[in-house]
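Given as structure tokens, the chain that follows is alone and in the form predicted on its own.
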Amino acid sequence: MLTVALPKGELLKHSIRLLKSVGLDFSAFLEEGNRQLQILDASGKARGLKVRAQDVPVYVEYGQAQLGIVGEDVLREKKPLVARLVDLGFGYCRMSVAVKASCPYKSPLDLPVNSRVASKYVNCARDYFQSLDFPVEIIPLYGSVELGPITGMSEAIVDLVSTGKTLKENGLVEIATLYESTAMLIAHPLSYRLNTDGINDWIDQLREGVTTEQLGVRS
């Protein structure tokens, strides 16, 4: 049978929909009280597991799910051995360095040598400055942030944004983007080369169905 890992939050919606349009229906999991991790889709044609987004491509690299939705930004961060097959179009995000708005710093550069940079994507922060040859200290952080500044504790973080509202009202600035971030639709690799429970006619669906997608919204 078909298993098909779905992130937690902000994509859990957005991952629904799109599969329900192929004709896979995993909507019982938006029901209210609905604590269930995994279940049946409404025809019995697939099952699906509902787990934090930093676990999808964990799931699909080990097989215990032949396809995942996951952002790109958990991929880049995980680096895990999966196959990265489409482009969803949604859940944008970019992930940036930002500073306090009230520093004098336009750019990573401009940043003292060796500064503190907090992030919970410590590996992406790393690969970025050790990219730019400029040497900072990673501090790992998986709360807020966004305090790594505020209180004094880092020159500067680099973390996921989205409308920038929370730098914002936090006195924070963007002075640089890493990359952006949509959806991903990924695979476990043995499973697509050998096409396990038919998962090439679903891929193909999905991606079918977000170029329609697509061509709706610019219509």
Contents of the next structure:
Protein chains: 2
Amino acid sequence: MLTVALPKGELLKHSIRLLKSVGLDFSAFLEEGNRQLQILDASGKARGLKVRAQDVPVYVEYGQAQLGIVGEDVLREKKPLVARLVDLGFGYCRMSVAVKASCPYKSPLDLPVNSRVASKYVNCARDYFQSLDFPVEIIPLYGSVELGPITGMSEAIVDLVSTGKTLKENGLVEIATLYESTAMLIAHPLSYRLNTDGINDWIDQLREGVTTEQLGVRS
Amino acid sequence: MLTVALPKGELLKHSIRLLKSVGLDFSAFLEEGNRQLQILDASGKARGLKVRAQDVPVYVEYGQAQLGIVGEDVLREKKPLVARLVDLGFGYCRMSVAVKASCPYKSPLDLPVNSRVASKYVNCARDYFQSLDFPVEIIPLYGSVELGPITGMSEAIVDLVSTGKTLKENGLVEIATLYESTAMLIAHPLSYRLNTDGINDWIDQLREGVTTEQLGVRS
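Given the form predicted on its own, corresponding form predicted in complex with another copy of the chain:
Everything in the complex follows now, all chains and molecules, and the chain you saw is the first one.
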């Protein structure tokens, strides 16, 4: 049976709407008080797993789910061995370098050499500053990265920004964008190549669903 | 000024109660709707940072907080360069190996060689199985580790257990305990040795507060 790994949080509602447009109904995941981590879709054709965004590619890489939906940011940070199939268009955000609004740095290259940069995305942050040939010390944090510059622990942060509200509330400003991120449809590479459980049909339908939705938005 | 890093979640209430017993009032962190990440205590003598449990030792290691309260589990997993000062007694839980109740494994050594073990605590899990000279593959997850055995992705998990309710709900049983964990008072080593901001007085008072509380519990 087809299994789809869905990310908790921001992307869940959109992911469920997209899957519903191709006949897979996982809306039970959205019911208040529903604590289930796996459910069958209403028609019994597929199984859904609701997991942390960072865990989606793990379930897909190990073949426990043939398909998954996850933000580009997670794929860039974890570099999992999964097939990246369709840009789903929703869940836009960007990975940015931000500093205190009161400081004089207008670009990452203005930072003092060997500055401290706090981030939940240590690989993205490290790769970016290496690509600039600019030495910094990355401080790994799990949450509230904006506290780094506020407490003086770090000169800058690398973090996901969607509306920019959190940065503003904390007196921080963006000075560079590493990349933009949207939700991606991913697949277990072997299942994709061997068309296990007929997943290529589902992929085609989802691709079409996305195109129709995007045309709908434009019209 | 003294800065104390406090962990969000389970340990926060207890930590705030303990600090209150030595005259530092951070109870504003518990007010509903309070989104502040740093506050002054009511007397203005100290500053509190409310951060993710995993980030507490980071703020202490970098000296942004002289003191911190964090679970032994985080210290064992991250091995931060901080001074471990007082076992605070609260926040008891244990790091356990668990498997499906329906499987025949009664001990970690009963697992098939090269089994997959899912965990949020990859270092603890790796160290433990290495100490047994038993080869396993660790699968890093961020949440809902119990889905590992349920979906068949892993034979076992290594995870924190407090009441055991989550395991039971998911049909899992513990077959070994790696270690037991309670909340610890930690300090920035240099601040501790140099008695910066008179932190040794605070440490003595907290040590006394814990002893009194433990005696109180016993009587």
